[in-house]
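What follows is a single chain, given as structure tokens, in the form predicted alone.
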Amino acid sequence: MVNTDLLVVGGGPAGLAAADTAASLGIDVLLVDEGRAVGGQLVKQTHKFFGSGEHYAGVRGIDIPKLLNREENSQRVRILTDTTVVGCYEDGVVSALTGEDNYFKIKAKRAIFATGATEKFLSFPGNDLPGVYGAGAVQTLMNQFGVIPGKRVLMVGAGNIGIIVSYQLLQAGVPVAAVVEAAPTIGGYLVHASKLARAGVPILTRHTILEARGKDAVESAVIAQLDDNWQVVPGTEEEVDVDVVCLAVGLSPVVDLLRQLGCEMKYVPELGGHVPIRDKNLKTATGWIYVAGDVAGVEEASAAMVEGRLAGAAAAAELGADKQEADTVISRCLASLDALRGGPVGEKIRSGIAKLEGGAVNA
């Protein structure tokens, strides 16, 4: 049995920020991550962040993990990579597996689950053909392993992920035939969409994919226009020559472990699906468990890092850290989240959080 004050599950932006903050407040942390290295989705993000210095504006995502894994905290943060949490129990014991055969148990006084999110997919004829990818898989191929997914791509989804991955494809020399988006407006930041427009990539709102065609792999895709009732407009079907269909149609929080622990859930579409019910400091009703990042509701990486710091400070306060110092961090994080979620861009998130805080449990 491994005993620790604070267990952090997940070494992405939220988990790293949580561990860094708790350690800086004097708490010993065990962080486990199933990947070969920490960083989560940050290791695929070659673009520069924007916002303020607090949110690492001007820093590329791939460079942020080392800023969150500081040398001065190395004596307090123990990191286990290639380690998957495989079971959680009501008595507070967590079981984990490092590699293929090193099975062990963890007993933590507090835990922060920062398990992220998984990609959603669409149902359409041919969606099982080789050449149909999730956007995260395309990012992994290109940005981690230097492999291009194909020769010409149709992107489905004009949120931030779809827009950014489309631009990364262009940077890698892979033409993007079009970006189709079922909604009437582009969901991603316009600063990224403008880069695509300047490169001549059409972004077709109120359009969808009907079918991927090919014998042994994708050879083309059929797209069509949608009306205001989300129905295909007859006669607008168009076949596009592509060998890759990339789906960027949203993320769902990974809540499986939290369900094992009996955490109460609520379905909030604006936050990506089922999310754990928690208070403003991200503490769940299962007293010793906190959440942070996409598992608490799908947002941008900047918000995930702030949530990690918030949960890390709140958990540290309960574990005996200086209350005044912890409260200062908590206040700063709450103000930062308000700023990130302000304006029209944050309206969807604000609506989701209002539903989460005001409604009854339905799952």
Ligand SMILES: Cc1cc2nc3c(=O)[nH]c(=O)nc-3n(C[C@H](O)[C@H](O)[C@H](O)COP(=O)(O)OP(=O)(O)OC[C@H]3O[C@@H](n4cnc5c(N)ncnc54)[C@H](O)[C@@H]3O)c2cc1C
Given for the second form:
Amino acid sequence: MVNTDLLVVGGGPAGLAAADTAASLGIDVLLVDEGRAVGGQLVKQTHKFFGSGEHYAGVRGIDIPKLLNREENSQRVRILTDTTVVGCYEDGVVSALTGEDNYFKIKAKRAIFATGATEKFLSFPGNDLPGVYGAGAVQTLMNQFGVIPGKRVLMVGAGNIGIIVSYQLLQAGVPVAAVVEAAPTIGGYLVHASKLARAGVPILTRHTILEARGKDAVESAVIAQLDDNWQVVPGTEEEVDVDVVCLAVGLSPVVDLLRQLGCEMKYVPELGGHVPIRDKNLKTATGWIYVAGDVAGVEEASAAMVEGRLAGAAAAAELGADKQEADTVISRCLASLDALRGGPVGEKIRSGIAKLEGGAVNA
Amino acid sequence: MLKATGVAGPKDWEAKLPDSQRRKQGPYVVFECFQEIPCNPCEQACPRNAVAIGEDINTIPCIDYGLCNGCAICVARCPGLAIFVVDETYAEGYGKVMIPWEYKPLPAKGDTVTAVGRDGKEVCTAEVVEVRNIKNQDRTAVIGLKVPLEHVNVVRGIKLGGEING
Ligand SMILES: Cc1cc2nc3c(=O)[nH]c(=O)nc-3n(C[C@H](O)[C@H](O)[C@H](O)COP(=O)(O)OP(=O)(O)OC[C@H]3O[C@@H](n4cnc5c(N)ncnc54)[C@H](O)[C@@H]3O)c2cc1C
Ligand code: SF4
Ligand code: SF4
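Provide the structure of the form predicted in complex with this ligand, given the form predicted alone shown above.
Every component of the complex follows; first up is the chain already shown.
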């Protein structure tokens, strides 16, 4: 049994920021991540980030983990990579697996779950053909392992992920035939969309994929236009010559472990699906458990980092850190989250969170 | 249009240009950042304090053209690659457009390239007259293109896939 004051599950931006903050407040932390290195989604994000200076805006995602995993805290933060939390028990014991068969138990006074989100899939004929990928997988292949997914890509989804991954495909020399998006407007930031447009990639809103065709692998895809009721407009079907269909149709929080722990959930579509109910400081009703980042509601790395700091400071305060110092961090984080979510693009998140807090359901 | 295609129309971008008098006075910056998003590196990048966003980081940047001298330092700092610098006084009949660039190959000074518009369509050929790629730009190069004057506010990119010659 490994004993620790604070266990952080997941070493993406949320988990790293949580560990960094708790350690700065004098708490010993054990952080586990199933990946080969910490960083979560950041390790494949080669583009420069948005946000403000305090959220590392203008820094490429791949360069952020080292800023969050600082030398001065190395005494207090123990990191185990290639380690997956596989089960959680009511008595507060967590079981983890390092490598193939090294199981062990962890007992923590407080835990922060920052397990991120997983990609949604889409159903259409041919979606089981080799060549149909999730956008995250394409990014991992290209940006982590230097392997291109194919010769020509159809991207499905014009949210930030679909647009950014399309841009990264172009940077890797892989043409993108088009980006199709069922909604009437582009969901991602328009500045990202304009980059693609300048590169000659058409973004086709009110369009969807009908099927992927091919014998042993994708050889083409059929797309079509949608009307105001999201129905296919007959006669607009078009076959595009691609060997890769890349899906970027949304993320859902990875909440399985929280369910095992009996954390109460609520279905909030604006936040990506089922999310744990928690208070302002991200503490769940299962007292010793906190959540932070995409697992608490799919958002952005900048918000994930601030949430990590917030949960890290709140947990540290309960573990005996200087109350005043922790409170200062907490209020700074709350103000920072308000700023990030303050504009029109934060509207969806704001209304999702309002629902969670039992606030105005129709807001 | 912009929200459905990602391509800014004349109404969108014309509103971002300084007045005609300022345009005749030398290089000026053009911010093609039309949406309120939580972002402000441009404000911090400008050494002349010509860019204002303020307290609420969702505010659309506002440019003081009396302060901006078109130095192009902000161009490489924008994660949206949405900032350009235009010089309508560059040469007789020609202007210069500075664009951000994160593709390979990196054009070299003296190359002739195919310049494209906001929609990626070919506009004209252009000579590369400047390439800036210093360390603190962190791999976002800034390329200066010499283009016929009538195209300075139409050209916003280079066709992918390399130079025509040179
Ligand atoms: C293509 C793309 C582009 C993006 N662009 C931007 C952008 O420009 N700006 C921005 O702010 N955000 C951006 N984001 C969003 C951002 O990456 C995410 O919101 C952010 O990574 C969420 O952080 P997180 O720490 O919650 O989760 P993650 O980064 O997903 O990290 C979760 C970690 O938990 C680990 N884990 C999960 N389950 C277990 C377990 N059982 N045991 C051990 N470890 C586990 C995983 O291995 C992973 O390392 C982008 C996302 C994508 C996919
Ligand atoms: S071009 Fe130079 S002076 Fe003008 S806004 Fe950009 S950084 Fe400031
Ligand atoms: S840095 Fe670029 S994208 Fe961000 S606010 Fe400034 S102009 Fe807009």
